[in-house]
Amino acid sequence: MQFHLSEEQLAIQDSLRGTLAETVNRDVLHALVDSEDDFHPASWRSLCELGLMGIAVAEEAGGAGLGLVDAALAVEVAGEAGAPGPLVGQMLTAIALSRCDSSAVREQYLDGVVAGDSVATLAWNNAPEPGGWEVATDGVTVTGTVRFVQAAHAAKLFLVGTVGGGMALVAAGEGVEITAQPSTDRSRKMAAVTFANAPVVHAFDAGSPTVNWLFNAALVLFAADAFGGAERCLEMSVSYAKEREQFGHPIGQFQALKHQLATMALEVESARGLLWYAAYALDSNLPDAQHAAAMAKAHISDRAVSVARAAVAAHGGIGYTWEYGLNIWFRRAAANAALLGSAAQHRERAAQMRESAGA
């Protein structure tokens, strides 16, 4: 069994930390950050020139042929780097489209999902299972409001999550209304999304296996954005503390800071192999794949609050400034943790997975 990564693994993640490096560089999301923008069309091309819209989307259908693993890794990277644009909704999208069951919405709009041409996004309230949304749909048409939607000024497909545990593609115009609203996070921005009586593109059942598959690839995609934020957070305080002088000496050397820079890497790199199980599980269809998913969101949104919060103590006075820019990770980690179910509701829905299945 491999427990580590590939070297194309790597490859993926190298050659786009290299990209989001140029692209989404600390002067580029300090301003995306101070504007009300809620998408960044360049760092948005240099990720689709890349494959990552369609990375787990079969060969056949257009896509790259991978996995959610390698989705997750790339998502990763995309937190560690504070990337703007709805990568998850776009790669879930990209995948409900390749398996849905009509081929003249296939042809209609895959294509352009893959490539990113056609900017799609998540309208799922924050419910932590599927049977919570309430949106209502007769199969023809959704009616009703989902909140903190990301990038719904720049969408052209709403993937939106219905009553009772369905979902439907709607596209951008008749009987969609979008209002921007305050949100924790500013690299990320959000708006309500009002569907009247908006005609649907396609339906997805209630309960079928692609809407359990997508929801649950969601949570992970989710905790690894918020995995990626905590390395982040890890690597600002170390070399922080390696830069940063008192009494003649680098913070670094004094040991109650060494304690807590410990203890912020424990709980970044325990959460890895969580990660990396949650998408494998998924990928393979495992039996515990959705109690999987539910404790790496839970888990790692969980740990990924507590590195930020430790990060800004570690930093002193600056970490409190706009201008340093940690709070960009800091907010982040708590849209992570609120969006589709608290840490909390997700653990009390593993604990009922593993009593419905006699653990």
Given for the second form:
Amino acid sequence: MQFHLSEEQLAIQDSLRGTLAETVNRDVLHALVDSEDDFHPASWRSLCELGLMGIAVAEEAGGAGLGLVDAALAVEVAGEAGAPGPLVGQMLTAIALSRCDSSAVREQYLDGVVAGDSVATLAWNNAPEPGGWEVATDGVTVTGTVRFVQAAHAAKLFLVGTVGGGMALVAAGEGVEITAQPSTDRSRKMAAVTFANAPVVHAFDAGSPTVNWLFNAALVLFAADAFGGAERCLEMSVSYAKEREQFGHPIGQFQALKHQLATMALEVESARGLLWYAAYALDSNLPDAQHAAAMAKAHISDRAVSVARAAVAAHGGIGYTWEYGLNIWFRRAAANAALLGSAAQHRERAAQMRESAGA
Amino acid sequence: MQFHLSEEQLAIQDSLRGTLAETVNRDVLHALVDSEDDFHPASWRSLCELGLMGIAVAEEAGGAGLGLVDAALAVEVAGEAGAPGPLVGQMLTAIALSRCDSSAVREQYLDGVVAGDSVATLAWNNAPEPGGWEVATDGVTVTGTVRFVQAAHAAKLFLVGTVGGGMALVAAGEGVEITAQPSTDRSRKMAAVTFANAPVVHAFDAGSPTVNWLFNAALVLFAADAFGGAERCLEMSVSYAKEREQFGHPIGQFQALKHQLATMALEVESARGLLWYAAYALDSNLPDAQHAAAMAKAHISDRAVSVARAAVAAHGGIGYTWEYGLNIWFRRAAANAALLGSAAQHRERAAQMRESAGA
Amino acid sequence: MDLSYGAEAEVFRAQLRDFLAQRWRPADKGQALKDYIRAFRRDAVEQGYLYRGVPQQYGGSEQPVDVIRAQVIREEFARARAPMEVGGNGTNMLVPTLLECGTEEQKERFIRPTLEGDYVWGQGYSEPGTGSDLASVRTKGELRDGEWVINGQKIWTSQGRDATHMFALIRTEPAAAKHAGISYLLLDLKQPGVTRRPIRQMTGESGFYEFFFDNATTPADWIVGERGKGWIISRTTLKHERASIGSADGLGFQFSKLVELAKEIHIDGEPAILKPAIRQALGRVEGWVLAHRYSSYRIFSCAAANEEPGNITLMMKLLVTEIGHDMALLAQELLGENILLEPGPAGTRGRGPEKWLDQIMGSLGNSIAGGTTNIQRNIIGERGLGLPRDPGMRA
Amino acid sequence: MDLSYGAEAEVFRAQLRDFLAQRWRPADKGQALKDYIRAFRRDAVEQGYLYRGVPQQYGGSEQPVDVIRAQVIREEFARARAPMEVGGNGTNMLVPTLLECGTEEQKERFIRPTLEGDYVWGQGYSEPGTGSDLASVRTKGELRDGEWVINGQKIWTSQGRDATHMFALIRTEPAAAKHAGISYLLLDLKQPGVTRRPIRQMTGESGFYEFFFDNATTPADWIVGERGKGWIISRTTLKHERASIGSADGLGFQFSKLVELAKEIHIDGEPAILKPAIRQALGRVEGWVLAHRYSSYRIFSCAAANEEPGNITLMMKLLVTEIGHDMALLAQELLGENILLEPGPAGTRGRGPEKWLDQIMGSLGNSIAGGTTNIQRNIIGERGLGLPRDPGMRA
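Mind sharing the form predicted in complex with its partner chain? What's above is the form predicted on its own.
Complete assembly follows, chain above in first position.
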């Protein structure tokens, strides 16, 4: 039995944390947040060089041959750092390509996506399941608009969610138009992407196991991002409570704040295993994998919103300033909770799965 | 403008508090709670002698000529004391009789009910509005069973809720059978009452303003009982926190407990005005009276449950014992929340009223 | 009980309505409108409607305390959309302080221009690091050559963009104990030694400013009260501020907006207001909103009768904060993916649901401004319930 | 990651299943059944399945630590409905303490009869007034004529009805500082100086007892460790207790019962489980139940690998308590008017929904037993997050 991190997994997280401490340092992050850019090439490059984009792609397809657990651990660290870039979309497009049955498509695109040179992003709407996707397709072209696409200006490839729960890989260019949207999440800015008879590179069948797997994996990875952000909010709050003095004592000594921090820690730390399990269950195709993914998305994105609020309160005035930067994670938590459907929607889905499983 | 208590109102509460401190003292209450009795003649008599049963009955009908606000203030103190007896039913039956159009019925029953000699209790089921009552009637007799009737063994009169939202006054005796029920609320034990062609003393028309007014008044009075219980729970907790020492200090000095007590106080004290307003609005037949009654019942019974839980926690082990007695109010709070429909049901009713008022 | 204001108040209301109907007819714009308003306010003072607590000699109308009349005035001015008193820290905090503790010369010099809006006052209490422990201020004032020379930094000043003056807590007695070393100084912000900088908040907007003092100066006699008594003097002021926080109408209005949002937003293809879970959540919030409303009635009624309303006054701020949190969380749930859209900058904010993002974040600002919720709970526990003070919270 | 137990464990499981299939076939009742169980347990010890941490010379099976095997044993015994170790404070708390700190003679005398269920131990720590400040115990022990003479009162003793013996914190050194004045004594409860009384709880049931000591006595050498070291010795014990609290299966089972309740109960004419607000509330609880379950997996996995799982171990008790509160509130909402019915006394409780009243009140008992939630949060904040200790909480 192994339900704690291996030394290799801890090492990957450490190395990623070290890289991001440099490439997404405070100055970089604040400059990005204050700009209108939805992508940051230098830090993206640093992630690519770690081989992160193909982490869950089989070795024979050029990836690291690890699983969704490892991808989630990486996304967690990216969430901690508030890293820009469509990490989730890139990882999932790499997996999608590696599983696509056309060797021509694989040959043309897989290496670039695994390497991260071809930036790939998800163009799904925020329906709580693939059946709610709305872009029309005839198998050859796609037509429709998807709002809230991350890093759309930088993207070379869009993994588009199509009517009835299919997916189409579409290349930037002909028939693809991008309109920036003012974005709450300033570290992962979003745009509306309009496809007008845009040519399809590859279509994944509506309702296919691959599509469902990728959707569930996306739920888990956005939960991982939320989890990392919550860890960051907790860590900033605890550090602040140790340093900051009032009435001659570090404020973390006062029982009320201490208990608020303990409650935040409880919310964060107890969610870790649920995140791991949801990823593991998808890796292992366990019967409750889809239920676990929905519950992880619902529970962890709720916790992240709650912890981000508590973090601002624990800081007092300074936490409410733009410059301090807590708001970067507050906004990112709000976004993670809204992406791919709300907690309430996923709880309802999970309840239906529980019922149809006869429990 | 007068939206605080008059000296007269404060004096009534004080005098009632003084009386109950004697007639429902700790020993009396615990003996009652440990017995199977659903009525306590001595303390009932002491309330009757204060003229409480007719407090909201017009002077010309033999009452004190005060209003529902005053009735609620009295019930609040009874709730504080955990007083036994069907105070709410008695007060409302007195009002019902005073408004009944048959002078014969008034002459025969009103004085006895106002004096409290004829014990009167509500035999409504716990539907959230009169339309949900279920006892069948042909105007002359009633047939059906009502569970959870307070002080049924002592009652001489039952104010029965009938199909479609009417009411029938029925005397104990012929066609009325009582079956004790094991009761959560040990200070106001309940029984199932079965009416089998029991003769009707007086019938109130289904859907009549009197019936609706009395139902809304009952909501407010049970909210008042809940409010009084919450005050008692708070007061016991604050006293305990001042007396009890741990680590060499009164535990009320520790910030965590202090804040829990402050939160309890906030729940209690902020509900007081809502209770007053709901009673005042019924006294004055304001357009939002029924909305206020529903909201008061929902909000205040929720607060009482929450405060009773917090009180047990604030006491630690001693609060969890039977002998300490907190459980009397915990159980009474649970009962008040369940009587005449749940908080959720009343919130839904209030929402519908808000909508039909065009807001 | 009786919620009517009584016959006398209705006579007063009728007179006031007449006055407003005749006197408040703005036609102009720009400077002409400003002049019109200034003249209107002077007339309203003359009639006893504005600045009722301020003596006539300083520009007030010097009326006996009458909270019912004050309420009628608020209602009728609002109904006529007529401008009431110039708001802000100057009239709410400084003027009462000067009336209680200022010298005759200070009253003469500062009150009238404050009431007329010529002097705009920033509050100079908080500093980086003071938080709830305001008495730990470090900004220094030294008396040199007949003037105070001030060095340091103040933060969280509202009206900081427009402020012409500041009342501030300044450490003038470095040798004295913590609280005893502070004086209450007034200063002119338009001088070379003062720099101001907006503080951008997490909403992206700048509601507050910080001020830097680099050998800023103020005359020796611009001190209110004695040297070293500033802490006590500032406490008077804070009481005024607290009494002015919290409005039942404001919360009720916000709640009705939340209900509107629930009608506009569709979830799973139907208006959110039809979803039972949303209805229950709204109903829970409404219970608190009503509890707050009738609590404010209680306080108002006691004030009218000159009675003490008790612990409820200590709770209103926390109540507003907590209800604000509940509304924020519900708004966030209602917004769904709309929360991904950042609202435009202030002034240009559209009517789209994304404007609620401001409220969602603003509810956090509420719990910080004017004392954190932890301080509020301490106050309720200690002053309200009589629980023993935590020695660790004493400076 | 891998949730399977590995091939070695499955071989072990197969052997264990064989053993249980052959050896656990109870046919009798009453005393014969008791004798059968006693013999079965001895065989199970022989095979290394029970009392794995206790040396053979004292009646254990003396097996190397192997949490995977221990888990397999729990699973298979439960599956076969076979009796595991005699539970309670004796085996969970006293035996580990004696093994660590007891004299050879104490081990010989007390451990075997405890493991076989002949000695039932009550814990004598709490007293009226001690609460979380256990070191404030006042029950006195004086050494007179070769025996301890004990006077005072202990409270909250579980298994108090059946207890034959007690391990207790007794103040034997009145002149010493608070913690240093306490000794860890063992005593026989069947003596004239000891009176026991059940404590009726708010549920109406009596789960705990209190004990009164009026010149009760115990031999001089029934002290574990040195005089005045009782506090430290009891801390060892408490760690054992904490590690044994909280079971993922228990919570999951309770949650499934709650879902069943929501299916049975009708509200407004339909099963409550169909109401969206109830579904959401259940889903929120389920999120926490899963968080707890996979946290216990983490702890288990670390224990199997002999690694430190970190802060999560400090949180399990609070997590269970908080989830219990959430379930209680939801159960109360589901019950509706059914909550007005008191369930019958223990043993005769029917299957009606009113039986949930016990759980609703019991959830409050949870937050009290074994350290209040406030103490739990202190521990998380101070030991887990490294926040400074509050000097007021030091005795």
